[in-house]
Structures are given as structure tokens and as C-alpha cells.
Amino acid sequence: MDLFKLVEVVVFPGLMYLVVLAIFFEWYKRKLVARMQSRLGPTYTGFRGILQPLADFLKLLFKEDIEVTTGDQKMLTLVLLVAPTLFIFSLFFVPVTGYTIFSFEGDLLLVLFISSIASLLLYLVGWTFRSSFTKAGAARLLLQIVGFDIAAIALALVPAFEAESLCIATISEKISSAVISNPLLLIPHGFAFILFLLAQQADLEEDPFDIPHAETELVAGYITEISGRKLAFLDLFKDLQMVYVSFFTASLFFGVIVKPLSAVLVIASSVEMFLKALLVLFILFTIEAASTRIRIYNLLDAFWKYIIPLSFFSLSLLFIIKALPGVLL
């Protein structure tokens, strides 16, 4: 059993298959955005540039790595390699394969709350240089993941109290029956996902809310002082930050139909996970296609003026249904 939890920790779903599927995601956003902006997108590498990010990680591992001499090195360093560690540990909870590694009851909080730290060490990757592109797209990150990581929080919830449960899990299981057996819950459960995926793309810092990193202001942001190595595995960050952000809110939203309970199940599990993954990110991509970047204070208007309120809302609508039985008898 220990050698058996070894390989899904390292090879399948562990991390192999999650650096792979990071690299898919990365192409799949590539040829879709530039589908939808009429280009043409990578071509060269590998069949129709499958194989372009795989290349571009590459390159930049082998590119110079120029050190900033105002800037905080080995704060940056630790930074770069616990961030992904931290998404590929949330990962492991999250079943991506229509089952997960790691188990238990309230392990969508401790989810949250990783993925929460994971963005706020971005913030650190800014404010360890002087300069003042960075310090403002670090600015800007802290004040966006403040904003959204309080609505992700609550309309995560949403689905957890239809399945009656804080198991990541479970919810995934028992999400389309709750769902199924009181019709009423598709009211709050698809006003919930509409705000997450907002959410989400505010925590992907995709159009239109790449605000940290504006190339019209502020060169690339909190990123502008990295290259080589670091660049690199920032790259590889984000991508993972991907991987993670469409199998969870897959998982929670529409939950897994096929029951991995043998060899050829789980296979189709993974199937159908990795397609409901890609329909989430197909609307996320296209929102980033047809949109373009808002201003800060344009942001935090959104969020806390309207998501954050309609967060809540769609909560209390939630309880409102669940109790209408009780209340009507």
C-alpha cells in the first residue's frame, strides 16, 4: 500500500500528471485565445505546437538568470518553489481523476486557505524588488486577492452545504443528486458558479482582471525584474494555478458521475473530469478574449460593491430553499 500511495503521489494523478496537464492547459489557452482573436497561435513545436510551453520552460531554464542587486534573491527563490508545491499539494485533495489522494472532512477550508497563501506569496515576488513597476503590481495583487479571495470563499460554500458537507470529496460525489433531487438549488448553485468563475478569473489575473502585470503601465508588474530559471518555474506556478483552478471548480460545481472503482472506471473518470475541466476553462478563456483590463478602483468597485454582496446573497438563497420544506409543512 505505501509503494502503491508513492506512485500517485509522484506519477498518476500526482505530480507527473499534474506538470503535464499543466503544460496542456497552457497550450489548449494559447490556440483557444488565439482562435478567438483570429491568429494562429504556436504551430512549430510538436503537432499543431503542442509541445510550444514544454519548449518555452525549457529555454528559459537555459536562458541567463540576471539577478537584481535591489532585490531580495533568496526570498524570491523560496517563493518560486513553495508556491507550486503548495498548488500541487491543494491538487492532491482535489479529485482530479474522479477520486483523491488525500481525504477528510473540512479539506475544502484547508484547500482554500492554501490556495489564499499560495496568491499572497505572489505578492512577496513584487515587494522584494525596488522598483516601482513592481511594487505597484504587488500593490495591485494584494488588493485583488483580498477582494476575490472572500467571494471564492463564500460561493464555495454554496455547493458544500447542498452536499452537506466541507469534504471536497464528497461534495463532488453527492453535489448532482442534491442538486437533482431539489431543482429549486439550481437557482443559488448556477448564480454561485457564475460569481466563482469571476472569482477565479480575477485569481488567474486574466483579462479583465490582469491588472497586476498591465504592460501599457506597468511594463509586466510584480514580474518585471525575473527571468532565466525563476522565470521559468513562475511560468510553471501559473500554469499549475490553472490545473487547479478548473478541477476544483469542476469538482465542487458539477461534481463526478463515474465512480472510479475499477481500472476501466477510473479511466473514464479522468476522462470526464478532464472534460469538464476544459469547459471551465473554455469560459474563462473566452472572457478573457472578448475582455479587456479594467482599472483598479474599477475592480474593487466590482468586487466589493456587487460580487462580494451577491456572494452572500446567493448563500442566503441557498438557506432560504433548504428551508422551505420545514417551513411550508
The other form holds:
Amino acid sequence: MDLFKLVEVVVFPGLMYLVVLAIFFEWYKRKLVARMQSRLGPTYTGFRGILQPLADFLKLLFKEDIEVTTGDQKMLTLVLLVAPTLFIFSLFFVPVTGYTIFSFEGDLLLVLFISSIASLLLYLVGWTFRSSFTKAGAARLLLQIVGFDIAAIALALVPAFEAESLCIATISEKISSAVISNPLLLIPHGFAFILFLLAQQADLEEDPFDIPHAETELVAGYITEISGRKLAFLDLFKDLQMVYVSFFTASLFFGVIVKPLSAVLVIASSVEMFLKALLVLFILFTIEAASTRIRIYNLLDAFWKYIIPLSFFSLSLLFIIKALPGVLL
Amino acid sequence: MKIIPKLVPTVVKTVFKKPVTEQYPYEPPKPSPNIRGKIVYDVDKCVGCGLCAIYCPSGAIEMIMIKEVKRRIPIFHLDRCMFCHQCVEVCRFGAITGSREFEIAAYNKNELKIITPKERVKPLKVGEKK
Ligand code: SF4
Ligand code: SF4
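In place of the form predicted alone, output the structure of the form predicted together with the partner chain.
The next block holds the full complex; its first chain is the one shown before.
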């Protein structure tokens, strides 16, 4: 591996850039949801409280590491080290700055697989403790994963088939021209986008799908027994998940318009992708601020009865539209 | 569930509105017009009937005798007062009025007494119409 690649992986657009983005998105979330609820949000640390998530992270890092004796601490540490890494690794395949560090034909499936594994690791976090709150939270999380993951995978295939590629970089390049050349494709595209956002909302465990850590019932669900440094890493994990979800959705459904051919254009396309990610997050946070938690039965109903069939329906609609010219001519 | 789509426009509009939060210690307070705050006592209107002390539910009013002028006046222990303004209602001479001041915390409870200085207390003129 040459030096340039190493700098890319560690600094930009790799590890450091992603962590900075994660912290920024956490601030964006707190501020935006606060403003949606007519509150102020963070104001104290830095300009308009922009350093508050960083301050929280550092504070948690310096706290005492309380080890609950009924939990498997080695397992927990391993999970919390591996889980953020998984998202950073899968973001190497996503065009965060308009181009990807690594890319091969079929990396879409790899990224989808890795994100499912990461969600399953959260389940392990809850399962390592012998506490009823974490157990219930973990069980709910597993049920939730079974609900949204199938829909998410089926819906991620919609742009893949539109751009006729399984490589995220190629999809993000071709998607806009593919949709413009055949405007009928906008129907399954928009349909899939909305459903995909719902599935990602369930992945992020935000309202109305914050069932695994329902605060009023389960204290904090599978996170209940975690504190100090471990909680810091868990928060980082959730923030990185936010980064992953926003950029993944943006690159699949919006694509990259500015081609990152020179250094200036790389900055231009990073700004473009950044704004698109903010837009995706804006929609997700709007849903969060406007809704209340639903019950696990409602969630399973919604996903198994409506969203999963609808996602397969939009996939088949896409095939029909794609095949139409051949049939008509 | 059905209310979520209805709420979305409100939620988006709220982003561009000013937040309702008041950062109180850093900003001047905006108490409600109906707030019942610290009571204000006017010794010149008082006749020393003691009704306020009888009616005060928390025993915050103590009547004391001022021998020099041979009359009684109330002193108010604000540390016991619960700002019900019963005394304001009951005083038919308008000697007690309510104010909107509410920042009256103190380190020492003697600071919370409303004691009228003896020089201010004038003898009552009996038969004079108020
Ligand atoms: S303040 Fe009013 S009620 Fe109280 S003693 Fe004086 S006149 Fe009577
Ligand atoms: S406001 Fe109420 S509690 Fe306070 S002195 Fe008057 S009657 Fe007593």
C-alpha cells in the first residue's frame, strides 16, 4: 500500500474526517431537533455549542470505568472496539468526498452485509449482561433488525438495477443520468427512497422506531449497564452510523454530480455530498421530531405487512419499466 | 400514527421560528402579569387592625407594639410567606399591595423580614377619614 493511500485511509477522507463528521452530525442532530421542538439545543461550548458532542465524548472518556459483575466485560470491550471500525470500513466504499478509497464490483452487497453485522453487534452488547432491561432491549433490537434489514437490502437494489451496477461508486456516478434518460424510473426511485429512509430510521433507532431503548419502559434498553469509556465508544458508534446512513442514502439515491477529477473538484464534490447528507438527515430528524414511539407489534406489522411487500413491489415496478421499451418496440 | 404526517409541516416551520426558551439568568426575566410576588407594605395607610395577621395562612405576619407611638404594626417574615396574597385581599385600607418581584432569595433569614423603622411610624389620628 503506498503512502498516498495510507493518508487517504487515516486522514482524508478516511478515519479522522469521518470522526469529525460524526461529531458534527451529532451536534446537527441535537441542534435541529431542539429547534424543531422550539428549544435552543446546545449553546454553551464553542460557537453555538458546536463542540458540545466532543466535550461529552471527552468527559465520558475520563470517567471511571464501572464494570458490572454480571456482564461479560471482555466481550463488551471487543464489540465496542469492532463495531465503530465496521462502519468506518464500510464508509471507505461510500463516496463521502465524491470518490471512494476502495471499490470493486459488488461492494454494495459487502457494505449492506457489514452494516447488518454492526447492528447485530449492538444486540450482543445487550445480551452480554444479565439484566432484564438490557435483555428486553436486545430482544426487541433483534426483532427490529429482522423487520427493517430485508426491506433495506431490497430497496438498496433499486438504484443498483437502475444504474446496472453493484458498485456504489458506479451507482452514484450513473444514477442521475439513468433516471433522467428514463423519467418513468422516477416512480420506483422516489418510492424506494421514502421506504429506504424509513428502514434507515429503524436502523438508527430514532423515533418512531426507538423501541430497543424505549426510555420510559426500559431505562435505556441494551445500553442500560454501560457507562464511562464504553458509553463514549457506543455514542461514537451511533454517530458513525448516522454518517454511514446519510452518505450511503445520498450516494445511492441522489448520486454525485460534480466529478472529483482535480483537487478543487474534490472539495466541490465533498461539499456537494455533505449537503446531500445533511438533507437526508434533515428528513430523518423531521420524522423523529414529529413522531412518538410505536409498539414493537406495530413496527413488525408496518414492516412485514407493508414496507417489505412495497419494497419488492417497487423492485418489480422497476423491472417492468426497464423492460417496457423492449416489449413495445 | 395518523398524526405524524399532520405534524411534519408544523415541525419544519418551527425550525425557522425563534425558540421559546428564555435563558433566564443571562437574560432579564419576563414574569407573567398575574404573578404573585413580594408584598409591599405602606405604613401610612395601615391602622393596625391585625386582620392580615389573623388571615395569613402560614403565620408569616407578626403584630408588634410600638410603645413610642402607642400603636401596632405588622412585620412580615418573607421566609414563611407563600405569596398567597391573602393579606392583600383582606386589608381594607390598601396598606398591603402585591408586586411582581420574585427574586428574593437570601443567605440569612433576617434579610427576609419587612420591618418598618420606628421613625417612619407616626401616631394614629383617631376619627380622621382615610
Ligand atoms: S396592613 Fe391592613 S390588615 Fe394589616 S394591620 Fe394594617 S390595616 Fe390591618
Ligand atoms: S401573602 Fe399570604 S402568606 Fe404571605 S404574608 Fe400575605 S397572607 Fe401571609
